[in-house]
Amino acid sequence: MIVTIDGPAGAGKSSAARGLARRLGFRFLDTGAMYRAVTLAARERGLDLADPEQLAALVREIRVELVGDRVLLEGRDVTDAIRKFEIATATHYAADNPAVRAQLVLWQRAAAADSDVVTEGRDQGTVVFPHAECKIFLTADENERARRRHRDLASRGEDIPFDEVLANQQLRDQRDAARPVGALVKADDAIEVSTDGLTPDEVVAELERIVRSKR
């Protein structure tokens, strides 16, 4: 079975998903630590970001691997590394990238073969598993997305001021809805729900029922 979590960026879809495939049994697969670990080749790499060929070179070079709850590039665990905010700002230019995208399709539907899958991103129920059994997708408003976004970083040690929080995640709303391969756009078979005004295990417990309904 395969379960898709889509939404915007700081809707609480990673640790939804982790939980909801922890107690599911399922294997859990963060699609968008494959476009951050493409992002933190390329700057190790001194590359362009902002040259499409550059990463579309790049990423039929690399490996990426999701062991666990680790990320894994070229073998190397860079599961911190790819949580720092000069990465993700600048993540866009490969998810933009529709040489990327299509590489990293490949990758998931490998990854998610054979296996029970809870999978998250932005195109997960659209474009890459588009038959998925269970499609949700996962909201919350702005304010609260921030909010969110400010205290993980907080927690990582990185003091970004909550405006420049806010301001970075309009934009990367903005370019998710735009993007002209693989926007963030709900499925039309999918099931909306809001996380504001409730607790992780609350939203885990609420996505578990509903994959319980689809099984």
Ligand code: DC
The other form holds:
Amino acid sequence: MIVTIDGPAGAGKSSAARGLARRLGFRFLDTGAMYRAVTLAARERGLDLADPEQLAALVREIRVELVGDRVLLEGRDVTDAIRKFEIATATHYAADNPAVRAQLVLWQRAAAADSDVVTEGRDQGTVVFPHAECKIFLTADENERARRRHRDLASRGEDIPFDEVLANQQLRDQRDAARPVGALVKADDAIEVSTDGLTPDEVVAELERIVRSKR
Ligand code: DC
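Can I get the form predicted together with the named molecule as well, since the one above is the form predicted on its own?
Below is the whole assembly, all chains and molecules, this chain first.
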């Protein structure tokens, strides 16, 4: 079974998808982590992120793996490094690059080939798994999303002013919506869930109820 969870940054997709996957005994796929890892690899190699050819060549040769909760780049654990604000801010180059997206779609489908998955991102229910049995579109109020990201960054030791986090989120929302390939849109058959006012446990419980009703 494939469960897709798409939605904007900060809606709580990662923790909801991780918790849901644990409850169901499914594999959890954090596809944003793949785009972030590509960005980190490009940065480390001193590539020009704005040059589409350089990123396209890079994704053909690197290895990014999601193993449990860890993200590996060429076998090296980059789980924390890819969460930096700087990487999040620069990831739109990889996300806007059609060649990168095509390659990552292959990685994502391969990861789901031999197990049940809960996968989260922007295009999982529309482009990557259009025939998924259960599709969720997770949303939350813009300010609430920015507050969560601000708290999350602070807990990792990055003290970015709230206004900067909010402005950056608005830019990411615009880019997610305007992307020619893999744009963030709600699939026609997706169920929209707002996480406003819900605890993380309540979100997971609601999603589990929806998945079980589809099985
Ligand atoms: O969900 P996230 O913040 O980790 O995503 C990082 C970036 O990757 C964000 O700019 C959106 C993009 N992304 C995407 O374009 N498609 C996906 N399936 C997942 C993430």
